[in-house]
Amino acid sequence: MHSIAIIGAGMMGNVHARAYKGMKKPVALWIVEYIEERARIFSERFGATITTLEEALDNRDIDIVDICTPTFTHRDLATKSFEAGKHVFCEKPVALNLADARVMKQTAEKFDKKFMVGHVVRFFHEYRRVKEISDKGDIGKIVMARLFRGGSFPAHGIDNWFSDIERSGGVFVDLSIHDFDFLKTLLGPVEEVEARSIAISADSSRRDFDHGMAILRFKSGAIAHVEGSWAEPPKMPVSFGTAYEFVGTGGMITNSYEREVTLRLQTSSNQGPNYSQENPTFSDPYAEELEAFVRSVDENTDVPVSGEDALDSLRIALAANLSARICRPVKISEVV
C-alpha cells in the first residue's frame, strides 16, 4: 500500500484525494498544509492524517508527494521530496522558469524517483479521442487547430497568487499551458509562437483580468490558434469552457461544452460524406492521470508525462509571454 502526502488543501489537493481514495487499491493519505482550519477539513472529508512537511519528508513509510501547491513552489518542494528519497507527482506547470523545471527533472534522475506533471488534459476523453483519430487517419493529416480554454479568473488563490505574473506565469503559463502541451503530443515540436495578451501586450490596470491568444507554427508546417481567456465575468452560468477543431486533409473534429453533442467527426473520402457524432462516457481523467503514476512506480516504467514533457510545454507559454511583450514573433530557440 502506498503512503501519499498531499501538499496543499486547495482545489487541486482535494481533486487528487478524491481521485487516490476511489482508486482499487488502498492508499494511506497525509496532508501537508499550514492553514489549519483547512488541512483539519481535509483531513475529515478524506481521512487523511495531518502532518507538516518536515515530518512528511523524514517519515519512511511515506513514499510519494503529491505538490498541488501554487507554481511559485514547486521546485523547493519538488528538490526537497526527491532528496527525502521520495517519488513526485507536480500539478502543472511544473515551473516558472526552464531553470527551475530542470533542476527538478534532474533531481529526479540524481535520486532515481519517478516524476510527473499533471498535465491531465492528456487523458481526457474528447482530446483522447482526437489523437486516436488522427493516429488512425481518419481526417487526414490535420494541418490546423483552433483551441479555446477559459473563464471567470482563479479567485479561489490563496493571497491573490493567480494575479501576480511573477507568481503564475499568467494565463497562458497557467492555462493555456494545457493545450499546448496537447498539441505538441498530436502535431509534433513548435517551431514559433506570435502571441498577445491584455495583461502583457495591453497593460491592463486589472490584475484579476488577462485574455490570451496565440498563434502557433510547428516543424511539420501545421499551424494552430489557441486562446485563453481569464476575462468571463464571475458568477456566469457558465463559469468554465472548452473547445476545439482539428482540420485535417481529409476531414476535421469539433467539440464543444457549448452543445449537447459534445464531439463531431466529419470526413470525405471517394465514397462522399461521412458525419459522426459521439457523447463520450464519463471518465474521472484526473483519477486515470494518478493511477497511471502510481503504477509507473509499482511497475518501474516510464511515467506518461514526463519532467522533459513539462519543460517543452513550460518553453511554448514562455514564449508566448515573450511575444506578448515584445509584441513579434518568437522562435521556440530563443527561449532557452
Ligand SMILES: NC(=O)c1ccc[n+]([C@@H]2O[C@H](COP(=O)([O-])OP(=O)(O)OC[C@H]3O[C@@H](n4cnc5c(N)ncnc54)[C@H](O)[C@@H]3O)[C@@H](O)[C@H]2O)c1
The other form holds:
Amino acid sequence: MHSIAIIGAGMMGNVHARAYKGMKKPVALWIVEYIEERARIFSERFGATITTLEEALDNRDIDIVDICTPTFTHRDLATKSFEAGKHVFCEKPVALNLADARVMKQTAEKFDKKFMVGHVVRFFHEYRRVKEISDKGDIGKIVMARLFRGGSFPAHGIDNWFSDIERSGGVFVDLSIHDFDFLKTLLGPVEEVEARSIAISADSSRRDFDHGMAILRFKSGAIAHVEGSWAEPPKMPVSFGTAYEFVGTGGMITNSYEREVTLRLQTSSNQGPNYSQENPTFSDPYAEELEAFVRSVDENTDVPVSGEDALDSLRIALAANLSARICRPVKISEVV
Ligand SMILES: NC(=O)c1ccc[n+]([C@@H]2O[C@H](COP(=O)([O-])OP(=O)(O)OC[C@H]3O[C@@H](n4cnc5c(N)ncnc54)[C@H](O)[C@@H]3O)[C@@H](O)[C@H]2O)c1
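So that was the form predicted alone. Now I'd like the form predicted together with the named molecule, please.
Zooming out: every chain and molecule, the one shown earlier first.
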C-alpha cells in the first residue's frame, strides 16, 4: 500500500485527497499544512495523519509526496522530496521559470524517482475525445483551434497569492497553460506566440482581474487562439467554463462546457455530421491522472506527463507573458 503525503490542504489538496480515497487500491494519506485548522479538517475528512514536512521526508513509510501548494513553493518542496527518496506528483504549473523547472527535473533524474506534473486537461473526457478523433484522422489535419478557459478570479488562494504575478505567473502561466499543454499533445511543437493580457499589457492597477489572449503558431503550420480569463464577476451561478473549436481539413469539433452541464460534442467530419451527448458515466479526471501516476510508480513505467513535458508547456506560457510585456510576437527559442 502506498503512503502519500499531500502538501497543502487548500483547494487542490482536497481534490487530490478525494481522488486518492476513491481509488480501488487503498492508500494511506498524510497531510502537511501550515494552517492547523485546515490540517485538522482535512485529517477528519479524509482520515489523513497530520505531519510536518521534515517528519514526512524522514518517514520511510511515505513513498510519494503530492505537492498541492502555491506555485512559488514547488521547486523547493519537490527537490527536498526527491533528495529524501520520494516519488513526486506536483500540481501544474511545474514552476514559475525554466531554471526552477530544470532543477526539479534534474533532481528527479539524479535520485531516480518518478516525477509527474498535473496537466489534468489531458485526462478530461472532452479533450481526450478530441485527441482520439484527431488521431483517427476523422476530421483530417487540424489546422486551426480556438480555446477558452476561465471565469472569475481565483480568490480562494491563501494570502491571495494568485493576484501576485511574481508568485502565480498570471493568467497564462496559471490557467491558459492547461490549453497550451493540451494543444502541444495535439499539434506538436509551438514556434511563435503573440499575446496580450490586461494585467501585463494594459495600464491596470487591479491585481485580482486579468484576461489574456494568445495566438500560437505551430511548426506544423497550424494556428491556435487561446483565451484565458480571470475577469468574470465573482459569485456567478456558474463561475468557470471551457470551450473549444478544432477545425481540420475534413471537419470540425466543438464543445462548450459549464459545470453541471452535460458534455455536448458536435463533429462534422468526412463521415458526416454527428451530435452526441457523451457524459453518461461520471469520470473524475483528477482520479484518472493520479491513478496513472501511481501505476507508473507500481510498474516502473514512464509517467504520462513528464517534467520535460511540463517544462515545454511552461515555456509557451512564459513566451505569452513576454509577448504581452513587449507587445510583439515572441519566438519560443527566445525563452531559455
Ligand atoms: N490542476 C488544476 O486544475 C488546478 C486548479 C487550481 C490550482 N492548481 C494549482 O495547484 C496548486 C495549489 O493551488 P490551490 O488553489 O490549491 O492553492 P490554495 O491557496 O487553495 O492552497 C494552498 C495550501 O497550501 C498551504 N501551504 C503553502 N505552502 C505550504 C508549505 N510550504 N507547507 C505546507 N502547506 C503549505 C497553504 O496554507 C494552503 O492551505 C497551484 O500550483 C495551482 O496553480 C491546479
